[in-house]
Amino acid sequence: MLETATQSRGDLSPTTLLTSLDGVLQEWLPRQRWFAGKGLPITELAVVSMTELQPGCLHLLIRSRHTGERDGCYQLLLGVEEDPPPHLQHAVIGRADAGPLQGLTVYDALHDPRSAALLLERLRTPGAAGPLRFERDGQTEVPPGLTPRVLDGEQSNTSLVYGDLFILKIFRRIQYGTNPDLEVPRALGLEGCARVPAPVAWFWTAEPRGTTLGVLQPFLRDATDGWTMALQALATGDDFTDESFELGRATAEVHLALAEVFAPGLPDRQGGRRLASAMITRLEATARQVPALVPYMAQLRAAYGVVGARVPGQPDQRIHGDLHLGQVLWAGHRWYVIDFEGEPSRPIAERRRTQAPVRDIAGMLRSFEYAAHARRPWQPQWAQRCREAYCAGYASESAWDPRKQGALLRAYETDRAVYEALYEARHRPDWLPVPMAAIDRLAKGI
């Protein structure tokens, strides 16, 4: 069937391919959880890169344009067949009605075990496929023939688990350059930081700009993520302070390792003013889309003042950038930290800058409140106990106590809550009251 589809395509180029894909992708892309342009009409699609990995399997980078918004670039692995088998019907994107793929069915090939196996084999045997480059660490053995499965529940990426031994994260939303989720875990692995699973293999594209496309890492098969553990504790009425304390210690260990691996930077007033200005700009842009923020604008702007007034003191450093309970795993009686990609909506250059480590701490403190809101009735005392235990654990391992930087912590919590408000308004309106409750508390200085 794949050979028949190949023979049917004729002249296949980025230009001719788009005549086949434009219509089906215009309908399919906005329905994907990782598509950033929800609610915004697609004005144009363009093929940035095309590689035929094997007959009937196309690797694509697709750029979408939206009126008044920044372009988005997305990574797709597409299968092309006349009639996909029943187990792939849920992955069908549509049938092309024009161009070289006319009359053929296009589907998301990451759900196809054959294509998933092909990706793993490429990573096992480093080399090139068109502009794509596949590399390995040279130390970890990756057996052939591992059974793949797609991991459910992700939002900005797609992950494939192979034989419960390895996990391949495919970055869906692409920004040009090295992704921190390869750069940071690889550097920490070389440093010997046991809290972060090190990359085993990865692939990237030479065109454009050495952009990271996917990372293969060990899969912690018996692990439970922190979000699930927190909800279980809330459901059973169990305390979560011991786990929170240990999580604080783990965060501090990772921060200390990051400070060793990457050169630190000293905060300065000019840089602080730029950061405060960026926070205010995000606040104002979000308020235009989330009107519920408008009554709090003056108080929230004031909270950012401490960021602009920062003076040289505690160094800035590389951080996680999007730390919350879903980014940590409990396995073998210890915490592991994963997903160093940062917030995918922010520019990759910003995510790779040195920053105040208190930003990571603010993200985790917000996550405790999210968990407490997820179970009814809302349990603010549970969240507060977790927050205190987490900060105490961090202070026990680090040279400083986050609780002694209350104003700065409030500023970063505010910035995080504003980000959450925009996300929830766009993707999960029923959850908008969660960040809005934090906005109300932070605006009052509590």
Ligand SMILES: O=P(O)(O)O[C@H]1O[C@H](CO)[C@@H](O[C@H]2O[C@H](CO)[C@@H](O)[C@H](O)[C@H]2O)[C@H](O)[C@H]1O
Given for the second form:
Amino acid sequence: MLETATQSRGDLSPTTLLTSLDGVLQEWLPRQRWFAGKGLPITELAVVSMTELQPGCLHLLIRSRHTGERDGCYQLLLGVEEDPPPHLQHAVIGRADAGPLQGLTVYDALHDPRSAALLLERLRTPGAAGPLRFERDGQTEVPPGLTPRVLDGEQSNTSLVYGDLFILKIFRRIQYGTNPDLEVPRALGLEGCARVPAPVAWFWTAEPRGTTLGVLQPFLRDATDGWTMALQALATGDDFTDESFELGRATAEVHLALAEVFAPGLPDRQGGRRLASAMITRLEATARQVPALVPYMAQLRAAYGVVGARVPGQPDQRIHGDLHLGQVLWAGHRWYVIDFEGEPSRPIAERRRTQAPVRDIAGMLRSFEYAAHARRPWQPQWAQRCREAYCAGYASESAWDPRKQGALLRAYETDRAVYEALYEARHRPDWLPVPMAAIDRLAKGI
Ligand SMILES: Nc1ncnc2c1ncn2[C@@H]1O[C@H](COP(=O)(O)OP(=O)(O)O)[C@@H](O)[C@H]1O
Ligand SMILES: O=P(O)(O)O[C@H]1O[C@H](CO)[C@@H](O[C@H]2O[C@H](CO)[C@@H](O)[C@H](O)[C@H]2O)[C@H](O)[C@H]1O
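What would the structure be for the form predicted together with the ligand, given that what you showed me was the form predicted alone?
To see the whole picture, the full complex is given below, headed by that same chain.
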């Protein structure tokens, strides 16, 4: 155990710790789904914060620097032991070959039920551990001793499910400040919005800068996410328009609640021009990393014109920011919306700004197309029917109809497809053809 290591091997400090961890982390980090610096050499690792939650369990924020622009700060919970038990072998990161942990095995402690239980216990009893702060809503009862399990599946973060009652999302790539995935569901919960599971407890670090680290919320036990449902419908040839219509209604409801809770902002002509130029900048930056975009540049730039010319009308407001079929859960015959983090690669200040609600609609419309592309043969008509039903559902609940803003929707779909091209190139290169098919369609004005 680390206790033995620290007692017998001298002081553990951020600097000495790095001597032990540098080698193992250099090798392990780039293999993690949530690591943004894949493919770029790590020029430096630094320990931003280190808290020993209990002997053998270290909470760390690690900054990684690269030759490119993809520096990042990551949250890790590490276990350190001489010989981790067999059920933790899959979580082993490596053996430290120098420094105070020399000879000890380091593993991802989120896979260790003992550490997971410790986190839950901390969340149940608000307080501090070093710079870490644990808080809760004060109303929801969280029983002790719930059995933890790590949720598997494609995720940008890591989630632990406790006794099928609660889910704790541990943010992996950290940006300093309040994460909208705590701020928004909390505000919506206080307002009584039943479409969004409200945070029950959360933890953050006082240093650096009030940064959200994890959120516990009720686990919707028999839920299926929209992506899985859409793929099932495609596989069986089932219609998905009723669900799409309902999803449009749910999106509109969440938008209305967001507009109630957070002060809206009115778009102005200058704001539109700034936004159009930001979209162009993003397109150009992405094309430097995804050369397949280059032949489409002129047509894509032109699609953003309408954003620049946008007249005051539909007010900007807080939105979801990364809405797609994987962010909605179907449980008890209704849709719930989760994961209000926004697009993880964007700066947090930008994600917390008011934006056009059409951005979310475009995200979901793209998602129907994604699903239709994930199955062979590619079924564009299926996607088209879902897209239509989704917009109709949205219009039935909202004061405006997205179908009446076709050009604006197209501009946002284009921006979203550009984001997706970069996301796929970085995280799942095999998927790149999916957003590229949309780029081709959008560039042709179809
Ligand atoms: N409240 C919940 N109830 C049930 N499952 C959930 C809940 N919140 C998240 N999940 C599951 O966890 C997955 C990942 O959650 P999400 O917040 O999207 O994390 P990430 O940002 O890491 O992708 C979801 O796709 C869903 O399957
Ligand atoms: O991890 P998050 O859910 O926060 O979102 C990121 O990863 C998503 C993939 O898991 C990615 O979504 C893209 O693929 C989805 C299918 O896997 C599809 O439903 C979405 O429409 C498509 O954008 C998302 O863009 C990214 O931010």
